[in-house]
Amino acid sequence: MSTNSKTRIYTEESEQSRHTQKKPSFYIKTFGCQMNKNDSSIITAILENNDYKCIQDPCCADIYIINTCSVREHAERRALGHISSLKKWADKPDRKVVVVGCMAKRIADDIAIRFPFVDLLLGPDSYRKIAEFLDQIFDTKTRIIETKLSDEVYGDIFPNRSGITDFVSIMRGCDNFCTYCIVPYVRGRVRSRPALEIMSEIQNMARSDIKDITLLGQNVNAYSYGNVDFSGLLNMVSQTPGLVRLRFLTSHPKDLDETTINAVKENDKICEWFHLPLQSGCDRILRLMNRKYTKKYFQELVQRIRQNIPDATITTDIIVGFPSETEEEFQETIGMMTEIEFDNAYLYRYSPRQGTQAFKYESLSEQVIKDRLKRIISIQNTITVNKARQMLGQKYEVLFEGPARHNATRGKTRGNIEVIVDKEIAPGVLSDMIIKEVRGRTLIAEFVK
């Protein structure tokens, strides 16, 4: 049964609701990326502005949302793993278990087979439906699958904000159609949000004393809307009054361009952090993950930013055992690695999703992909511990977002290095500090004197 094109109702008997003088409770549960963390903050508008109750303790909830992630498939089984551990949770009267998200667009038939009580599938685009489904829901025995693509961006629902950090998506889908990637089959082709709705919700976000904020995309650099496109967007955004730092989330290196540079380096809220994706050093492997960038390539851009912002970090992701890969090509990313020295860098063994491009071809030897993968992420620990010590004794502007272990504070510099002081200090402070010591990988810091 395809889930691709419709919905689906299937309704065993009507009851009187008894629910009419006051909505359910809701708890979500959300797996994934910053856009699914994003989406649940959506999710939760739709369902308080429809008189729904968020609270922070599933046990007392009447329903259970899960915001299921498939971009690999350690993420499907985690998520699938706690939808199982629900059934004794389902089995107290009116209780009801939503699956939303990327999986639920995947696998929604096998979901609702495979878990009977799984009340309401919904895919990326259908959730401003869900608190009228679950209305039918709980006026009647119902199971609901909505699954369907569409042009949705949420560009009207402003989500309630708090805390010192947060995001903000400026777009959804993705046209890139990297072989492994399961993205545009699951959350659609690329589109944008107005820039005047995202000016407003940013707005909104600052008078409510946020005062980091990241714009996320699966390729913001992608961005476009009439005449904006995304390094004006980050002009105009980085004029909102009381926003201290601006950020974006991710960046396809094909699509990082001169403007975008030289925004970062003009722009004093605009943070010097490029988070690039590498993905490997190899051209061959590129040309097979249809990356449509190629090595050198690679190379000129992190020169170009680094020309531009000495002071610039710059991280990546970095997939380990895509098939056919050699152990040559694989020793080419490390020299890629070696040579860039990332900060940071997000490692991931090749994961096949069905429906890709790459699922089709022939997988490594599990014990070839555990040993690069064990191998790549030695040799980036020891770069990032010598990136910190580098930091020794310099001076750098840390925004203060919480408490840490111990009674201290955790807060980051512009470049997203996260900074521990052992003092307590209320979050929103932001202050020059002076980096003392490095404990493992943890930067200790202490205030300039």
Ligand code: SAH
Contents of the next structure:
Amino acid sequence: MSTNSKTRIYTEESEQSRHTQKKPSFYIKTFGCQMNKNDSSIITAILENNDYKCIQDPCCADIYIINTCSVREHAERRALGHISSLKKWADKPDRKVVVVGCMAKRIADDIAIRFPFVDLLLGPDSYRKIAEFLDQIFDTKTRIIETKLSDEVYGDIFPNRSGITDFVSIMRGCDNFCTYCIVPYVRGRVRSRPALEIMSEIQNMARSDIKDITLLGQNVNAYSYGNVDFSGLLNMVSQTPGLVRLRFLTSHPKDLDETTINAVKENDKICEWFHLPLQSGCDRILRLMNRKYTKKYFQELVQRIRQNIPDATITTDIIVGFPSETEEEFQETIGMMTEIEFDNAYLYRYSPRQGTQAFKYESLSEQVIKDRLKRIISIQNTITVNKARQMLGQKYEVLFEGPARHNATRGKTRGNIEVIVDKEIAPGVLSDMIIKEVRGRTLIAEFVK
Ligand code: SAH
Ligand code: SF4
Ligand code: F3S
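Other form of same protein, the form predicted in complex with the named molecule, not the form predicted on its own:
Shown next: the complete complex, the earlier chain at its head.
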């Protein structure tokens, strides 16, 4: 047990009495990206290994954990609003509020001052100690803050998983320092999880009937452990018995190489889907963002993917209104969107993040940013609907994942496009389907006759 100044040392007696007491229950609410969702599963596994009980209804929980995101101001505002709403919940005796994740790392002290009812604040690399800290807090009613970053990868922690699809973290942190992005500051330096631990986890998952697994990292192409690089890992993992589909998220365009494209092309289990964040279609803005590629490079990369894998799905992230972006430069981004026709795009307005390089740049006006976002959303909607219409009458392999509204079932194509079938179908069924209708943006499929 740690003996630092914040940690009480237990006597044998208190250790014993602690173990005879019933351990409290916890509820966990997650904001942010898939990495954060995966981290919530890790936290759950650590607490359950220490006899804490995970429950789905916060009303009956003794501990309320909020896993937070810092990527945009909006994400932080939502998490802060949620914490604020827990004041009453926390009023009952022996209830504890825990705030973890990227925002806890970024502004732990501010949260502690603003919300006196928060008992424990942990950054993304401190989850191993969560049970130990909670034990102390219940015993001594102290408050603990621990936000140090380290080389933690939680390699040996295998969360309890269920369902048809799930995610596995293969690395943590990021070294790219895109000038707008807070992630490298709140998640620390890039480090890869040992390949054998990833393999063990994936074998366990495939044994428990998870059929579609996504390997996760801020930049999966930078995976490197011993002599295993990312394409090596893909090929290793894809051998797992029982695994039907393998995906990965996110690829930094500068690092997505031939060997990975070839692995997707040649290996049947690896799905033909690339999430390739463009961010901007203008070279000057890309330089200011520190993205380390040009518009031409990105165009050629997409061309290479499509030449090798004609039915590949390509999705992207775009930021509008980066400081100093002119209307003409914004038009270049629109130009790239209409030229490439991404199958889907996550479109964000630039959000200044304190501590990043771009925070020092003068922001554009709210009105300009809002207007650009509105325009770009409408352009992508048209592209997405056109792409959906092109799928009409075509055959796709669909893996059914679970129920949708009105007794329907939802599933995904290999390209990660959602389709709905107006029928009840057992999750896990894999079948060729024909797209028969586009309702709004939703694709409706039927069985091949
Ligand atoms: N590692 C991934 C994703 C990181 S966060 C990558 O490199 O693409 C997901 C997306 O959030 C980013 O791709 C970017 O489009 C967006 N994002 C990050 N910081 C942002 C900011 N300050 N303002 C607006 N969008 C941001
Ligand atoms: Fe952020 Fe860039 Fe790293 Fe993605 S690659 S997490 S956008 S710094
Ligand atoms: Fe993810 Fe948000 Fe952290 S996007 S890495 S939870 S800042």
